[in-house]
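Given next, in structure tokens, is a single chain: the form predicted on its own.
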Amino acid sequence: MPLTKGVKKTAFSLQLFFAICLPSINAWATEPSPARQTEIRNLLKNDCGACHGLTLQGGMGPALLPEKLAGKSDELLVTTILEGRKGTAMPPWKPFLQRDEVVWLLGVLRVIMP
């Protein structure tokens, strides 16, 4: 049975949300409360820092700044943050940050410094 215009165009249009929407995972992500905020600026600067440096310029892992972020996807980093990397020194972080505090976290380095 052939699709009425109605419906070709309300599927075109749920395709399109779609297409804009689903890439950008900030888009769904939560923002953490301002405590929780503090928390994992902390735990950016104390324990990433540890190893991406103090100024998260480089150290035994690679830097952390918007331009060496840039051409990264939001999916790869969240991936690599979350579960580690291994056969390197990242470890997985998944115990101690949800999905949607990872995303934010992202939003925060892609654009200032902590």
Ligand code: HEC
Second form
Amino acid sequence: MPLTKGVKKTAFSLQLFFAICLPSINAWATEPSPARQTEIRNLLKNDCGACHGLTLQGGMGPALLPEKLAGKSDELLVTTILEGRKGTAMPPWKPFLQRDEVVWLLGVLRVIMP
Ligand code: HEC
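Having displayed the form predicted on its own, please output the structure of the form predicted in complex with the named molecule.
Next comes the full complex, and the chain you just saw is listed first.
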């Protein structure tokens, strides 16, 4: 029956659309604006860099290079950046960064070139 086949095909294409396109649309929605991305990159260099090293290879704080972060979960690292770590020099960045921005920043850290 060609009609059923057509309907099935459409349903399959729709499924593909939702599976492939929606997650990326969602990723765009939470990405900071280009201007804000520049601000956050500056914060990373000037503020985070003060402790983690200008090239993030470590200093007073540990290195934040992709291979160092690879084994650690997004949840742990996002919480560390938002809340800081009590009893250490790592301060909370909640007053300056939204959660979405920290998630984006962590994405940058995970792929950054030294
Ligand atoms: C005043 C110094 C200081 C500044 C500024 C600072 N950090 Fe940290 N950070 C630390 C220290 C020290 C640690 C290690 C804490 C510990 O012993 O667990 C740390 C830990 C971390 C960790 C966890 C690393 C791991 O391997 O578990 C992340 C991620 C991190 N910092 C990101 C940032 C980001 C992003 C910024 C800027 C927005 C920043 N830090 C600014 C001192 C700092």
